[in-house]
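Only one chain is given next, in structure tokens, and it is the form predicted on its own.
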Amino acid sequence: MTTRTAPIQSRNPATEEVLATFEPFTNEQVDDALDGAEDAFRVWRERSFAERAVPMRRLGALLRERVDRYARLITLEMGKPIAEARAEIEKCASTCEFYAEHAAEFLRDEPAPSGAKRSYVAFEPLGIVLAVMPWNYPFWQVVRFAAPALMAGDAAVLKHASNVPQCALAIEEAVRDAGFPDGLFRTLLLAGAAVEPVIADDRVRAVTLTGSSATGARIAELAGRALKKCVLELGGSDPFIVLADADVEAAAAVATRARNQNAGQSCIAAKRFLVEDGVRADFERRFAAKVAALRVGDPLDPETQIGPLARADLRETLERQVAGSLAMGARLLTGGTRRGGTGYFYEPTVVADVTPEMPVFREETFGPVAAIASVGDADEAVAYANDSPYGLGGNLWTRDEERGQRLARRIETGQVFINGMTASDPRLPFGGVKRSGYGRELSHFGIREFVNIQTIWIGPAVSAQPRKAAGE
């Protein structure tokens, strides 16, 4: 099923030191993991929601107990500032608790009156869900799919990003220690395309991916060929609209965090700042000053706000995007250079006078680079916001909430946050449109993605059926 490839390395992006090396799984190891997950699923699916909630709550508690160890592991493997890494673990813990509490409510049988004596809709688990996950939120992205999937009665198999193998194994450890059945959640140490045969395996019933649009297209192709359900959360180039009646100081403060959290390495980070002419100069001045004041440095230092990028190639891509945009007439307000010494550091950057054909507008910038474009009015802001192949999230700043809601409905994204920062929340559905993917995670929408929505009809019929169309 799989073939041997080069060793999988864990490398500290702040020091460029290799932390650990792992051999990829053999064909036999993958096969054993899938067999074990399938066996565990058959037992797990028979347990009640109350029984499933016991290890799920324990998992949340374990994450909190081990926050120091797991947060440090995140920071060492992908460079996230330690304060943000601790917050990531806490978010995972609260999401475990959320689904432990609400899964039974989200998946209870629903009456569906028909011509039957009784009919209803049941939500039954599918089986093994394969997750292909990224490195930027190495615990959160996994828990975001795994907590609802496990509570729904599914099994989970993880192919994590190759640069965070220690995080992947730590998550498996936590799930096992929480008391879930042996084999129900497994990590597969595989690199790149080696996961493709796993998608085709008959034991895998569904696939979920968080990653780039290119990878999403490939996963969708493979899943479609195998006739398997998939959920895709892909790239984003989120607009951050600041209208003339906005609280500019508040918008600039939130914009600084919205663009630079996790060193800007987030699909839902604000990336394109569309500012109405009347407040553009004021916003540029406030925003650039706040960005320039961010503290860049050792991600293990609790005071650090910006750590390194996760890989050298990510920094090289940012440099190309910024240089290309400046050559086309963009204006540099702050940053724009790599930091000297070891580590994949890039100074937080703001460029202004951006136009839609520039790389920092047209492409997804996955790092601490903000692009400011001037717009004449709200209609032009919406047009600019929609002038993108992506449609994940967006922000809109205005003191007129009613107007803001009307405008938000015209923005082609999976979520719009008015006067606030886009963030995922287990209580709200999360996902995108266009090249940002399809399907939803979180809330009751997310837990229903990987279940069999099954109609149960009990006869005899008590009333005439609706007239059928020809051929049905």
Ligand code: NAP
Contents of the next structure:
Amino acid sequence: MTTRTAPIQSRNPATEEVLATFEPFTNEQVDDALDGAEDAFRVWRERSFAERAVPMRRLGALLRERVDRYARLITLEMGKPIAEARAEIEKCASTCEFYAEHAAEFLRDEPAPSGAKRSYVAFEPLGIVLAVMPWNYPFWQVVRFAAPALMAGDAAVLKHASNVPQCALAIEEAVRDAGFPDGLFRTLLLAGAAVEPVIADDRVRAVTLTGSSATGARIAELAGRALKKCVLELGGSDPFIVLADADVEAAAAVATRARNQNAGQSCIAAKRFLVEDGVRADFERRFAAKVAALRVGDPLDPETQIGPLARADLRETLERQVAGSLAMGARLLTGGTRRGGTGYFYEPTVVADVTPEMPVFREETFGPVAAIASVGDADEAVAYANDSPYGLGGNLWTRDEERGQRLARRIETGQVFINGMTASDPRLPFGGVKRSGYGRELSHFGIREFVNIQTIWIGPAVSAQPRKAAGE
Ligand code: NAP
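Just the form predicted on its own so far, so send over the form predicted together with this ligand.
Every chain and every other molecule in the complex is listed next, the one we just looked at coming first.
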């Protein structure tokens, strides 16, 4: 079914050392995993929400118990500072608890009066969901889809990014140890396009991808051909608007975190800073000073704020984007170079005088590079914010919250945070528009993506039934 590819390597991006090598799954292994997930699904779908909540709560507890080991694995495989890796595990644990607690309420039968004796909507599981996931939040991205999907009664197979195979196996281990039915959640060790035939497999009922827009287009094409639903959480180039009446110091402090967490490798990192003329110089000075003071270094050191980029090619892309923008007239405020020695380190960077045709504005910058463009007023800020192929998240800073809300609704993104940093939260829907994808994760919206929204109609109530159109 799948094409066998080169071994999958786990490599420490801080030292460039190979940590482990895995053979990709054979066709037979993929087949067995799908058969096992299907068998487990038949058992699991019959369980009540209360019964499903037991292993889900246990999973949350296990993640907390194993935080040292799992956080270290994240840091070793993809370079995230250890303090952020620990926070990622904690967020996964609380999201397991959130869905254990709320799934029954989110998927409760919904009355739908229609003239029948009784009619209502039920939310039934679909079956196996295939998840193709990225490396940047290697535990969180998986838990974010898996906790609601498993609570809804689905099964899951995970094709994780090739650079985090140990995290992928650790997640499978945690789910197994939590007491879910054997085989309900499986990791498939496959690289890139080798997962494509799995999308068409009849046992797979739906697909979810978190990744780049290019991969999103490919997966949507394959899912479309197989007539399967997919959810796409793709790239972003989030605007961070600072209006003239904003608290500039607070905005600069949050901007520093919003751009540089996870070494800037976040889909919802603030990437384009659109600053009203009156406060531009003040914002540039404060922001650049804070960015220059960030501690770059060994990601295993709890004091480190910026680790390496996860892969060598990601650093090369950033270098091209920064060099191209400087050549077009951007002004370098800080950074702009790689750090010598081993590891894929890149200095946190701020460039100003950015215009919409420059690569740091047009393209997604997946690393610690902030692009500042000045805008004449709030209308121009909104126009610049929307002048992007992406539509994931956005930030807006103003002391006038009423005006902020009116402006936010004109920004074409899946979420806008006013006077705060964009972040995912299990209580809030998460997702994008335009080339940032479609569908939603988290909250009650997320758990309803991979269910059969089923109408149940109970008669007899013939007289109350709408008259059928001819030919129906
Ligand atoms: P990517 O290349 O699209 O990889 C994401 C996943 O897709 C990986 O598992 C990758 O496998 C797989 N893949 C690649 N080519 C494929 C193909 N032809 N068929 C099926 N699967 C394929 O993304 P990336 O550059 O590593 O990750 C960063 C991107 O993800 C950024 O654009 C970022 O903004 C986006 N992202 C979005 C969100 C969100 O919630 N919206 C969150 C995080 C990241 P291999 O690793 O084996 O190639």
